[in-house]
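A lone chain, given as structure tokens: the form predicted on its own.
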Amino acid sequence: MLAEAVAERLGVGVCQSILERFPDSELHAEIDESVRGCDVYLVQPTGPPVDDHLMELIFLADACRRAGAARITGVVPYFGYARQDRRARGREAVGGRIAADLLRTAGIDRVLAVDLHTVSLEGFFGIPLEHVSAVPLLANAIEPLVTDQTVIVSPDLGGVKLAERYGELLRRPIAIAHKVRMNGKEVKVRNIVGDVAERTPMIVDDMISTAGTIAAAAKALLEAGCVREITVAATHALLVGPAMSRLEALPIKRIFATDSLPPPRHGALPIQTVSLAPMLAEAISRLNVDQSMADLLAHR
């Protein structure tokens, strides 16, 4: 559990709460010891089931601040409807303003969040926004495995920041997949940009969802004459729907992925988790004090 693992790190303990749900599935939510006048990290990434993880998060904020606390931080590792971030047709919600303004209205002071899926979401916060990457601890697991050969791969245009940061962490150059969606299912790449002829490809991607930007980026990599061992790396490994599938059907190596949900279930995939322990108790421990977050904090 990523709550005790960074508590262990920090010499503490998990404060104990109590989660339950009433027969008419109503959620009730109470600490079960004081937190008057503490500084408190409540740590809760809002993955599937999305809406649950958001409501026992602002459910427990809330009964924090009516116990006394004197400051919340919602330790947020991955942040639930991040990908909604704009209309894209004109009569939808903006589901990442919804669920920052909860955040503000159930008493949290501050978040702090890892590799968001897009930058724009910070301007969605009321309250201070605490944005630190997990790139530095994915490069970092990666390197024994970067050779001359090896080449970074943004799955689309959208990522080619990310794969820019991989590149200069792993000083190998990178390449950029072209790709359009067909509809809300299905993508396509059309072309690669980049020399990937006889090179060991390692894609890069800020999250892992059903997995068909990551298996059309591959399907056309392989097209292109990469080598048939690929790497994948991503901050959120959410692998819902037919993520699985998808991935066993391709060359995949290894994949690097953090705990910031919990691994999934089931499936065969050869998945390698990458603690964010060690970087979020870093954050927690200078938060505390009010020092400096600028060397951990998200540029991209």
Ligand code: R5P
Contents of the next structure:
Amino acid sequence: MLAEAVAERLGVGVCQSILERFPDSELHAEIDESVRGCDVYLVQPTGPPVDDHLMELIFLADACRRAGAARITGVVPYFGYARQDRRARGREAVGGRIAADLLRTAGIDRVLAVDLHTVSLEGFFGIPLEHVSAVPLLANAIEPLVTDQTVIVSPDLGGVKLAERYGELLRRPIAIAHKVRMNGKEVKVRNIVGDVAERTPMIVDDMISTAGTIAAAAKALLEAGCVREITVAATHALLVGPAMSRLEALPIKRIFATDSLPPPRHGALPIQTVSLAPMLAEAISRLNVDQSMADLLAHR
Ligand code: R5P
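Shown: the form predicted on its own; wanted: the form predicted in complex with this ligand:
What follows is the entire complex, opening with the chain shown before.
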């Protein structure tokens, strides 16, 4: 478990909590030891089932606040609802804003988050947000595989900055897939911008959810004549719905992802997990003594 790995690195224990459901499905949260006067770090990714995990986080925060915690930091390695950052069609809720508001309302004083869907989400938080990035960790893990033929691929226009960051760290050129969304579940790639023929692609993204985006990009890359050996890197591996079957049907050699979410049942997928524990432990130890976070932040 990520919280335990972080605590072990910091040389502290994990405070025990009780989370249970009443017969009518209401959540009950309780802290099992004193946190009075403590600097509390609540580690909870709000991945699927998103609402359950979000409720657990805010209930635990409320329990800590009422129990006299001096300061509460929500360590949210994956922040659910981040993709709901604006109204796309009108008459819609902006889920990212609601989730951010809930954290503050529950008594969380600041948030430590990893590779949010967009850096502009910071504006949603009425409390300090420390937004760190796992890209250097993932790039480091990928580096031994990089050759002169490697091209970094963004699977959509929104991911160009992320691809550029990988490109800088790995010193390789980038290509961009022009993705269009057909409906809520289907996407299609119109064309690839950049030189990918006979090159080995590394598709990079902030998350893999249903893998529709990665699959569409991979198919377009294969049609454009790339080498049939694709690597994927994403900070958050949700792998929901048809993700497994979509990825298994493609010549994907390896998938690098972090442990921002509990490991999915990924069958035969060649997933290599890069742990966030060292980075989160480093971030927490700096936050605890008010040291600069500059080199860990996502918007550098
Ligand atoms: C989109 O803008 C994101 O960066 C991801 O590409 C997308 O959310 C992944 O979702 P899926 O795996 O369901 O296509």
